[in-house]
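Take a look at this single chain, the form predicted on its own, given in structure tokens.
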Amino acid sequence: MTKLSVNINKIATLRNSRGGNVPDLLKVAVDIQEFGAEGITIHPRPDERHIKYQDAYDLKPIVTTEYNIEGNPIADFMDLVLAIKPTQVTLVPDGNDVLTSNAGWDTITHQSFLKEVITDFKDNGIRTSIFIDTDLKLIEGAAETGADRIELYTEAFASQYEKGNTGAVKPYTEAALLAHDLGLGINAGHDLNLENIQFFKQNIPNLAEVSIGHALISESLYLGLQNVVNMYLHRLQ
């Protein structure tokens, strides 16, 4: 069975537009693993633009399922993850300025340093997955480097899905099967949403996490409002 952990980023953008604490940053991660979610994510960027790095001790104690941090091992991201000791850390090729993930790694150019990165994780019991693209040879490097998984980028495979090019799969198989053979976990994550989550899980042997964030919070919000509009007149009759 595939497991989801939600990306809970957009619900701290969500309280950090207004000040205060609504919504309920803590409240939100509670209640998601109560509704059958496997997995917290959260992605602090070093402008604390969503996630700020309080929350993510804060999560510490609240995450009873898995705890998964992503991130841009910069020396910050480092020490933060090295405190908290999730379940898994995801490292993503961040520039500091971009909207969001964008890249997977080169895990050939930097091998030597996801090495030595993923062997101070792994020393600490945290498991260690890369985001990376499904250029086989890239697939080849990242179980060079000692990590546990990979996390496939999806947004190429999504944008085509969406134009009707069920075949942009492909490639993540290929990936997937190759991944699989060399002793590295598979997981998945950017642009899955509701939509194309089905097909692409049924085409993606060993897939063992997807990770949602912007979608899925994109969808309960608009799956959601009809229902709250309609509490709100309610109230107001």
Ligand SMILES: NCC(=O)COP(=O)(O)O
Contents of the next structure:
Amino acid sequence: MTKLSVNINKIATLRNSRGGNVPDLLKVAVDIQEFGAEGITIHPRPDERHIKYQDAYDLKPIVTTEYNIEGNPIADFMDLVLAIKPTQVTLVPDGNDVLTSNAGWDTITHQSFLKEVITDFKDNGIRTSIFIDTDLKLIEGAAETGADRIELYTEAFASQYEKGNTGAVKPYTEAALLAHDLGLGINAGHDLNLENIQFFKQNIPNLAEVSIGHALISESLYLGLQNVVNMYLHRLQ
Ligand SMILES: CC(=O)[C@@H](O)[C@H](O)COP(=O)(O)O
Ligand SMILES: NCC(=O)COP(=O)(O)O
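Please move on to the form predicted in complex with the named molecule, as the form predicted on its own is already shown.
The next block holds the full complex; its first chain is the one shown before.
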């Protein structure tokens, strides 16, 4: 079964644009879970452009499904996650100035750092996931770090699929097969949407979770949030 974790960053983007509390991030998170989503994902960035660090604390008591916090493990992020103890932390090698996440980890160059950080989170009962590309050497490196899971960075698949190149899923299938053989759980995310999700799911064995935000929130503007969540759940069956 593949769980749907809805990334609510863009709800916070809309809320912040007027400085008040509309839309109410916490209410949206409650509703998304009531609509059937199996998780809530946030990505508090150092500039707090959308999710603020306080949001991460405020969400903890109301996320009754799986709570996934994504980010670069800088000191402030480490402190935040260790204080909140979400279900899962997803490590993303983002620079402070990126428009959005644009790369996976080099799990070979940064192996000792990742091992240290992952040990810290695991010692605190937090499931760990590493945002990663499909390079098989990097998948092997991820297994060496002691991470529980990988999150396949799906931007390359999504952009090629949109151009009709269905073969772009092949590296992801191969990466998932290797990851499973190495004992890694398999998550995926970034630019997944209603058009590509079913094909992706059908080609990724043992896909445990997808985290989807930008497209899902945008699609909801036309189709309604409850309807879109259920469309994703249906396509993930
Ligand atoms: C790691 C990942 O793919 C998501 O967290 C994505 O980066 C969302 O971040 P933004 O909503 O800031 O684009
Ligand atoms: N980890 C991916 C995520 O949380 C959402 O990415 P996107 O759907 O906003 O591109």
